[in-house]
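Here's a solo chain for you in structure tokens, the form predicted on its own.
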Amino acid sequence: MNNLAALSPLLCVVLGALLVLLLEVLFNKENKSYLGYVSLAFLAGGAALCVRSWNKLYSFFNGTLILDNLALFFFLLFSLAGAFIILLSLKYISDQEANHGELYSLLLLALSGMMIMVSSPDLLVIFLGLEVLSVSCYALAGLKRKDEKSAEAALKYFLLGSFASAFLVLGLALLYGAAHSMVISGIIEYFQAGTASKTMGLIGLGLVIVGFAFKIALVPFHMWTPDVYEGAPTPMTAFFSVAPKSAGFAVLLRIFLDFWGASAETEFVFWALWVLSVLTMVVGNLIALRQTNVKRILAYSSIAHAGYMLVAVLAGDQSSLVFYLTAYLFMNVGAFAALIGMSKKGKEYNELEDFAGIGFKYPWIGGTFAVFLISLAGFPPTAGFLAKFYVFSAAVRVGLVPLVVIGVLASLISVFYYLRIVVAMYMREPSPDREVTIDQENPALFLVLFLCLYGVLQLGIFPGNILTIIRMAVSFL
């Protein structure tokens, strides 16, 4: 039965995006901070509506939009990510010549696209949400209009994203022709039925996987990631590294929830994803070893982490995947927040040699950045350690021991390039001809650093409460 409550969090965010756009046109103030605060207010309103809807199952559009606990959990995760990015952008956009109020509107529209993706069991509706997200991200990547790298990032993201969308549309057409349904449950039933050849459906599903593999940066569909991450404004890079990846994996979680069976087609898909996971973990970490730009290091790190998350999909453990995505939000946004702290008006310091001696010169930025890097590497007692532990443990329980061995070895490789940054911050003297001076008058930045630090340590030491909430969310599946 249709219930308007199913649309309330989404409508709140969309209304916020439209209002921010109107305020920018009507008032056009030089200081855009008030637009950020308006956006935060609507995000808070959407989050409050999510909390009120917990443990209630609402639907709209004849079941093509479902507000279950899993969707609500991801709504809250996206709202938190959006709030972090807005806080990081308040001062950044004026300092780095990207002072455009439409940033906040585009960000809210991107969040609305992700909300549509995670709350629908219909692949066609999911595609619509994906395109809302993608178009907003293309614009956000090119927000520094006077910067050639930002324009290049936006163009690469747009062109390669368009190719990925084309693959996805073709895959959806083939899937519909084979399964006569766009609903995920109908497609799963088609593959599990012992009927005639499913070649067309298998090709369609393969193309759909290619489309989503681009969005979550799986190898070999990752080529856009380092260039886009390097060229885009740093708060937007933080957003790209966390939010679309979470939405993409939420969709894969629904698709492959009851997919694995004894048929030859599902076995083929399983081993194809197995290979993608191995390639993503190994290639992402190996190429990161050669990088000297910290944004590119974190880009390849993001690729490698997508491989670890894919292990959870193959293991069929929804709780470990959702916990990993939650932990990844705090440690990755925190890492990019520290990078944003390494800036002043008109200048950003992203090269590895810029970090020499930073740990003692700017202890708050250096210390928090070190914790986030250690968490990304998977050291206890941080959230990154428990996230990998839960994923790999789930994989061992279902017999994916070779995949876990490869994942652990790939994770050991990553330790080198994460600790390389820590060594530069605390064990190297800065070059006399490369003096780094940054602006520390940024309360919103330090608030985000503190909250991310708290999240990383809280999830690493006392994960019980969030695990209980996650299990309640996935139980609705």
The other form holds:
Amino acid sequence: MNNLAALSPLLCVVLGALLVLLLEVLFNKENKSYLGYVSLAFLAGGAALCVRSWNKLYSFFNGTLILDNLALFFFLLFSLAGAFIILLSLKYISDQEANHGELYSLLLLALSGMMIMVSSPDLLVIFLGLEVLSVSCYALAGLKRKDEKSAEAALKYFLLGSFASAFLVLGLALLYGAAHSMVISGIIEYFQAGTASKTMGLIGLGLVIVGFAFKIALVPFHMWTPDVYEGAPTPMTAFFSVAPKSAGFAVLLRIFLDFWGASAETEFVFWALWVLSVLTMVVGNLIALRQTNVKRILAYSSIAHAGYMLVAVLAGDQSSLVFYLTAYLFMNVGAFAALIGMSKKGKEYNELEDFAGIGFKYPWIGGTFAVFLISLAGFPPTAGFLAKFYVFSAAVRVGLVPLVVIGVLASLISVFYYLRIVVAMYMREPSPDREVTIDQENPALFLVLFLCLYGVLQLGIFPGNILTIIRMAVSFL
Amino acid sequence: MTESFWLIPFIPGASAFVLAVFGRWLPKKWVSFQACVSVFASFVISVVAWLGLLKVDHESLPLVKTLFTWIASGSFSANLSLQLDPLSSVMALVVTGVGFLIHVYSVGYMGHDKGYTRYFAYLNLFTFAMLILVMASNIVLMFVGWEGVGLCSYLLIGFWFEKHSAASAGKKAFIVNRIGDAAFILGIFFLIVHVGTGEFRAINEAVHSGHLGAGLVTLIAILLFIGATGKSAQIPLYVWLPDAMEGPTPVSALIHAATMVTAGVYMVSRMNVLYTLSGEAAQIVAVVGALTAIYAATMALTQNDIKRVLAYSTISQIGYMFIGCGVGAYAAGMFHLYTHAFFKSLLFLAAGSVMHALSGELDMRKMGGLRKYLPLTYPTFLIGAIAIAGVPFLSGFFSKDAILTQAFAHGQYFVWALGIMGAVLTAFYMFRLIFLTFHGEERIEAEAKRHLHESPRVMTVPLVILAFFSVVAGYVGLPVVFGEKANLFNRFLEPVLEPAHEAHLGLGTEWTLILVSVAVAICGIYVAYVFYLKSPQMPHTLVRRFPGVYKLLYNKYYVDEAYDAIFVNPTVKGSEAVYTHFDLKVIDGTIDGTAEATGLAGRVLSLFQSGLVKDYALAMLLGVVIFLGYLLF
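Form predicted on its own done, so how does the form predicted in complex with the partner chain look?
Whole complex next, starting from this chain.
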């Protein structure tokens, strides 16, 4: 029973999901905002329970769920992301013909899946969480039922996602066959011990990596991302670009924590990931150059950022990875919030041309968007700069100089397409035949914009407090 | 209350922020009120903190308040921490006290300007930066203030930026200061590398313990002093200050006379341990100070612009302060800084009042006989002039005499002689200014004469208050002849200054020196009287007799022209050449090429993005095969 009480943050979110589903059926009101508020309340409750468990290190169900500080930190991060997405959805869904209350329920379920992922050392349980997350996400992508693009996004996401899951399960089976364990520490032991051939284990691990690489959109397993991101309702895109990525990286962080340098096999894995990281940074940024749709630009940008984060995994530096994920949450959700702000009833403005002159016409949206883009490009004094700085300096410390050089060059390329949007907003005259008028009656959206702006600047200028918390979070590992 | 001393800089800082962000929605009356009250509040806290400081015993000095860790990088860290000790207390009192009066004066002076709110935002920001400079407990934060006041100075010199001369004067000030700052930063780097921290207390201890070699100390001291020659307008970096008079007159009074330009003197006094240890560096400070004192005074002789005379006079007076620091009498240097703040800001504000009365006229050849039209400005201006000329019983006399006596006592006879000569010139050019402006025949233009009026109360009251202090401020630092303990100012500063190898002179010598000072002051005034009142044709005769000397002085020794020819033009030409040959061709060419290649790569890669699920699945499968293939083989 004591165990269950400690599990309460997770239970709180699941309970919220179920309750929202019931409420929707019972009341079935036209305005779905009340469901959003209920969800927010449950998220807040879950977050409060997380804070209570800080520094306590609970473990239950025979060690298949462990609530260490890292897991709790990610719980909080996810709750924050979830809250932002809910706030962004409140008005969006009724404006853009996606007025379905199950959105909130699905979102909470996805969050609970992610929470399971980050709090288990057992790969099978992690897989369970991943599937909860994925299935919810497939449905969320298709929330605009009457919109072709949205349906296409959902189907593509589902088909390719299942394909990736198949690889993942196959990999798990092979790993279990080889290592006789599903627990991360057991698998690491297997790779470190003995001299017997580990071909089967290596194939298994490779397939598991591929499965996760799909979820966090590493090149060449990224093809689904732009199409899904473009088609899905924009708040959901914001969610996809941030939350599953964080959960995936949290798992990679746990798997590769003590992994490097143990044996010849780990060397192979290392260089394979090295190549993935380079491909992701370079290809993601290069293709983004060609895009003229801001939503697609942000989609490719999110691919490129996964590449930078992978550098941190390779450097074996947990705190810089967690810091990057935190900073990324604020700047990317902020950027998407600004994009969502560029809409009115029944119409979203996503093309680059729509942004001409926006900086002066709608100074708050334009100004905050510019800050988020500058942060994504990695300029001081924003969070994006420090995040990249910590990751790259950690990599230099362990001697990954070529990787860092490639990373810096790749992020140099990225400056072009980020600033292209800023240039459009401030230095282009709006073309007379493209009338852009947006509906600014959206206090929840502005709340998210300002919270993200605060986060980006706080992390960029005074990162001390959050770094202390992150160090506490990773010190338990 | 003393513990809340850290609030002193932040009240004007907050006010500057509010004015900058919300200023355009605030009514003008509120802007004036807020700007003045914020500085006054800081002044009140400064006074309370100073009273509290008198009770604190020397062992627990300085009081330090750390607000938060600002930079932490490896073993180095810098805090945002402020300190209160006698030195910073004196500076804070001067900055907030004089600053408050100048804020009030500005309400009248700038009343009709369209940039009223912007002006007060800058002025408050300046006060904030200056207070950070003087209250920082480490040299890194001090540098923040140092640059902050430089920025505000730039903004305020170029306040009327529509005027080309104002904009370029601002630029000149900024660039010349950059040169000094480059050396200053190097000095800071040396200190941090060898001491490990920028905290003044740690620096003092490290220097005391002999941890730093003598050569290193000299190097650091000289580098820091080069920074001071930029900020405090000494040879060779003084050229920006006369041009800085393009700014509004209250700004000249506050920034370019009373506070910012004396930051170098404060810095040398703050780092007095370095200069006491390094005789060579101290000697350089003294000689540069003495040369500047007389050199700037000669240039002041021939200027016709009332503010420029005062500007050269400021350069010259700061030279005296550096003489004090250079001979090891830091307290005397600080004392002159403190009295100078009153009489020089008084002179500037009074000059501003004259300008105000004459609709902006600056040329003394178009003044004369103003005494009867400006019944309040004239006597206050006169008090300022008497004070700076070194006439006994006014503040300037005590402080200048303290410096010269100390220079003599330390055997620096050459420096002393230059100082005495400078004193004659000072008395002369100040009274030349008085006689040309307020006495003699009226040469006012008819148009200006019609609007001729005394300034409003809001401007004259600060003048009267400053005049009062110009008279009495010196009595806290009486010379030794009035008793060993008569110099309260020195005793107050004792805990922060190196125990100076007190050079004592016999009472007879002291009296002689004082009499010499008095004699030169009176002599200078008398000559000015003869030249400009009794027989006004005399100057012309002199100019005709020595046309070369006059031209040399009138054109300020052609230093601006020389700097242009030696430094400015080659730099501009050289960078133009680099731009056209290297930048446009090599760099731009490379970048354009790279950009095209990158764009092409992007285009090729997007071809794979067909939008068909089967293609995506195939790509994934290929990826898996290659990935696993790599892992296995």
